[in-house]
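To begin, one chain is listed below as structure tokens, in the form predicted on its own.
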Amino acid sequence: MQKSFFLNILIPEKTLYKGSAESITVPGEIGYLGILAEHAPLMTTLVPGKIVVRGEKDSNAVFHSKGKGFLEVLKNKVTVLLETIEEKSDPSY
């Protein structure tokens, strides 16, 4: 059983995702980053691109960021702040 962490994905208008996740892949300035439970503390900027959240029980959510953003990892909690996003669900990923 894979460990999980608490994840918030926010844009100015609303919360896009709030809950447990097993992993998240985000577009960083120098390439894609993968975050798992118990990741070391991290703060980084994000660029436009595909964000993939693997939730519990193999549920997936895919978001397409259209602007810049930030990601913070601290004490098994991940927060993603984005300018704007297009939400897409892709169960085949």
Second form
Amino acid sequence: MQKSFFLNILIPEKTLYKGSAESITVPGEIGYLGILAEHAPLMTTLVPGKIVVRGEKDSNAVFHSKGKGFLEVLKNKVTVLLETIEEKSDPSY
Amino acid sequence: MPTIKEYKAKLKSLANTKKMTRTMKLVSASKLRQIHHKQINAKHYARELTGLIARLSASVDSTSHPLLFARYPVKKLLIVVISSDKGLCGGFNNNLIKKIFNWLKEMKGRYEHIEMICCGKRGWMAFRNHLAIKKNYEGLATKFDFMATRRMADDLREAFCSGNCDEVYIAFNRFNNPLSQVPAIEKILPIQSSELLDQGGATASDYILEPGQEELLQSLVQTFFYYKIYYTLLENSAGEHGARMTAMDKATQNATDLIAKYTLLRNRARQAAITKELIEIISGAEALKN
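For comparison with the form predicted on its own, produce the structure of the form predicted together with the partner chain.
Zooming out: every chain and molecule, the one shown earlier first.
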């Protein structure tokens, strides 16, 4: 089994994701970046784009970020702060 | 004395009014609950955001951001008035407007220039004949969209950064509980750096920072400012619904009292009519006997 980390995705209106995840892909300013468990401490800004979360037991979650955002990785805890997301979920997922 | 028919019409309209005020109260109660929920979520967001700022700025000089930079002397003020778009909520808007008038009187002598931005129809209607209002953002106080709030916050930020105003104040109703809202005027720009660093025990870790620390902090502080405006709008709206709930509860109570009063009066009128008819019949019979 793959190692997991604690993930928290928030927008001001609500909490989008809270729990453990195996990986997350986020749109960074210079391209998408993927984060796995035990990543080094990182803090970065995010641009609008697709955020893909692979949770435990192969469950996927996709969010479409529309505004700026921030990502922090610290001690196996990942926090993603977004401004807003596109509410309509993509039918292909 | 009004006739029975007039009393009946009055009672009917009272019953309708009561039904309406009761419904408005229930609607406000449900909206208040929704906003409470949003407030809690917004607080979660704020906790993460301020935590992030605190951890990042543990080693950086926090006065370097333009939004944190206090200017002396302060000459030009900008006040943002947040009020509701709709009435029927007791003294909610009036208390705030009164407070702002007093504040303006006090500030007029001290500063060269005071400008106003309104957010909400009630405040705009009260001040449009007294002051030059730069802009009125209608509908923002009822629809909670972070991005819409951001547009207003961006305008404020620009006014501040370009030097059009040296300090920005915000006037709103602070929500204590559904029964009490206190009008408040607060300084929002420049941001006091103590607000950002209120989380104790933050330590700087060996972060990989992308982009640099300065740029990161800049965008974080900006987001914090957006969030503050958003939260103020939420708080004001919670207050509005609380005030409307109380006002409508009183109105319903009042309608109930009036219905009781008018029912008595109507019964009395009906009895009087019956008595009058009886007297007529009896006196008619008496006249025939003789």
